[in-house]
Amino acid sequence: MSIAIIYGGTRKEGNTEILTKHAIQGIEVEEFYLRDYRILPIEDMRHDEDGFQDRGDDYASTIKRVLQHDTLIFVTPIYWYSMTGTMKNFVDRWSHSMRDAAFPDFKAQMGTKEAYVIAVGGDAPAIKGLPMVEQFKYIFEFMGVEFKGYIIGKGNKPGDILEDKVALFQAEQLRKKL
């Protein structure tokens, strides 16, 4: 089983990629920080008679290597009660590899994979999150992803999360089945 960590968040060892770091310890993983790649929003071709093109970016290169995992564990900061818009940016981008000639088989290689979300906030995460890890869940339905669970973490200010025992005991808990 090969793991592809697809982190959102926008600050360098922040909270949720503290927590991350916690649940893959000492576990071979492949790490992907949209950050560090140009991922433009997508321009809706869906119904234009030459379909999506190519935005010269770095999505088509990076989904590439994501679907060459088994196991996808989205890590995201709780924004405004969603996930991050670089992470929506990500996967808005997976209506473009549905109709693209390069990802012939886009939705059926997704339907092979199982996802896990992590997730950190400051608002009551364990409440004001769920509508985000619900959104995750639709998403991965309708591509066919096995949803197989999330975590969310209580943290605001940077290294908050070391906090949150129970946070950190389910990522070790995670860790086991990973």
Second form
Number of protein chains: 4
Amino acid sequence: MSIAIIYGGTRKEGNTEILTKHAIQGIEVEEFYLRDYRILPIEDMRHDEDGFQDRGDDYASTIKRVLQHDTLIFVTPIYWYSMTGTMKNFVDRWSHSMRDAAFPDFKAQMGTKEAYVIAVGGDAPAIKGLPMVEQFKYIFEFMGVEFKGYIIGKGNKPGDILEDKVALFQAEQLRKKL
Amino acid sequence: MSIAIIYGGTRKEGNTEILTKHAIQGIEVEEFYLRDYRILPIEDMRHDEDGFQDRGDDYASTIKRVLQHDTLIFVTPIYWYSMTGTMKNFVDRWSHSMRDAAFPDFKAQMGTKEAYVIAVGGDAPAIKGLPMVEQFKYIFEFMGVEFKGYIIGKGNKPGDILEDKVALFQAEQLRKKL
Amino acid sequence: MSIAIIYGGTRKEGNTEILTKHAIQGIEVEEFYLRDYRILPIEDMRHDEDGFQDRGDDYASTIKRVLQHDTLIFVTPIYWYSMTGTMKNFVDRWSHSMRDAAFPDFKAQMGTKEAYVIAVGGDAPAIKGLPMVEQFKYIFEFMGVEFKGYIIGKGNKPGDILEDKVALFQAEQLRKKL
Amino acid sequence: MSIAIIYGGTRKEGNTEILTKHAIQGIEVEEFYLRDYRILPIEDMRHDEDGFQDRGDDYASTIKRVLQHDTLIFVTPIYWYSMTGTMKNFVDRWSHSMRDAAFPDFKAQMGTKEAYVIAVGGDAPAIKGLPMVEQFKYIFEFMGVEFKGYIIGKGNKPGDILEDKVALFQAEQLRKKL
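For comparison with the form predicted alone, please write out the form predicted in complex with a further copy of the same chain.
Full complex below, order starting with the chain above.
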């Protein structure tokens, strides 16, 4: 099993990253820090005569590498009760890949994968993070990805997550499965 | 009452825009097409010694104008079961404005406003759009914005929304309130 | 198409009933006022040696008649952010029917049906009624019932619903489909 | 701190009860097994001239004892993606207590309490149990009860819950707080 970690955070070594590192300790993974790539918002050209146009950024090369893995772990701090805009832009672009001759089997390929979500939020995330979990559920459902589980931790200031014993324990349980 | 329409769509004259134009027919509003501005993802520098840095894009001038209105209408096609990345980036940046000396009363000012959401989706939006509505609810709640209502229409191909009689009726009812 | 209306309300001629009558005007339906039947809470005996026992109430005869219809309309005032306990007891009992020799094809039969939900609430139902809609979605999904749509109206005092123009319009649109 | 455990399950020693016993090991609590009381569905008489009528069952004496505690733990197996009908009937009756001269300060008294929810479900409860969590959130919010946390375990057959290590760990963490 080959694992891709897709980081949507915009702060280095934020709580969500710390929690994820705890989960993948000693496990071989490929890590994608989306903030280090140039990934533009989608421009919806589904209904244009010529269809979607290449946006000349890092999206295509990134998704190509992500596709080589079996397990995708989406890691995002909770910004405004959902994934970061940085991660959302990445997901939005899938609408292009689904119609891109360069990715002839995009949806079918994604449909063979399984996914986890790891998120940390500061404002009652166990409750107010639930719409985000449901959003991921619908995303995975649409793509045929199996949603294997999620961890929602609590943290605000740097390092807070180390106080969230349940999240750390869940990370350890996840490690055993990976 | 002064009204700002904040468009998150990336396609000109998409279904969500058609539905919104139906709602604001004959009403004076200021329109913000986010796709026409350069609004970068936030970089979370809350915990940096020097705090957030200016990103040199169109965000500050845009939010400044938005703030001058009493009623905010957030208009977004449903991309992957939530607002577009384009709109999410705009909202994410509020985290900076709340800590920006250039906007000393950002949260207090936002807290005087009322908001509506207009969205159109193609995949069972009356059900699968609900997590997005809840996200907006939490966003508004956090900012003290009064969430006055929402319209979720159904549409996929250009013009589909004109078949959604309930959404059109809701748009007309909204028009009477504006 | 044969239609069953399943009323969960405990007040005669409440707002939800008024809204539903508006939707079914001039249409032949069979109406089930659950409050008029004796339907006890389920006793979970799945794991007992002898399985579920007959509870000697009106459930079996009621569900038998409901099963004869193709379209089920679940009508409930929103009590504490979900269906009434009266209606919940009725649904809970399905767990027995699925294991009851008297209903050998219960799930398969349910799986041929389509359903609507009509609900009225007093406390911001367009938002706070959403978890109930999701519960119904999962219930129908589990049973293989097609969830064709829902109407959530707003009302508290008797007759309030007549002021909810959108709900009334939705009821009229539903009428055309039935 | 005085603790009431309110059990909504209808099977003795079900998974939810096992999980709860694990959480309250060695702690003094008062336990209410709702299945052992006769608690009828509410009859909504808010708008009747004479208001609600006493239903002559065990509700009043039960809620009176519950009110004497500071912390309420609601324990329910997930039936059809929400609390059991047995527990729902109990909660529905609060609408009467709020208008009952015998409970002059019902809402104010409830508003001093804090609450937890412990639930176990068999069908992807970490996802499909979320609407139930949101429903409890709104219930507590309405009453002014502080929602301190919840545990959702996974289990179907008797004893399954002992395999859910995360739920057991959460129960142990909860124990430390009680």
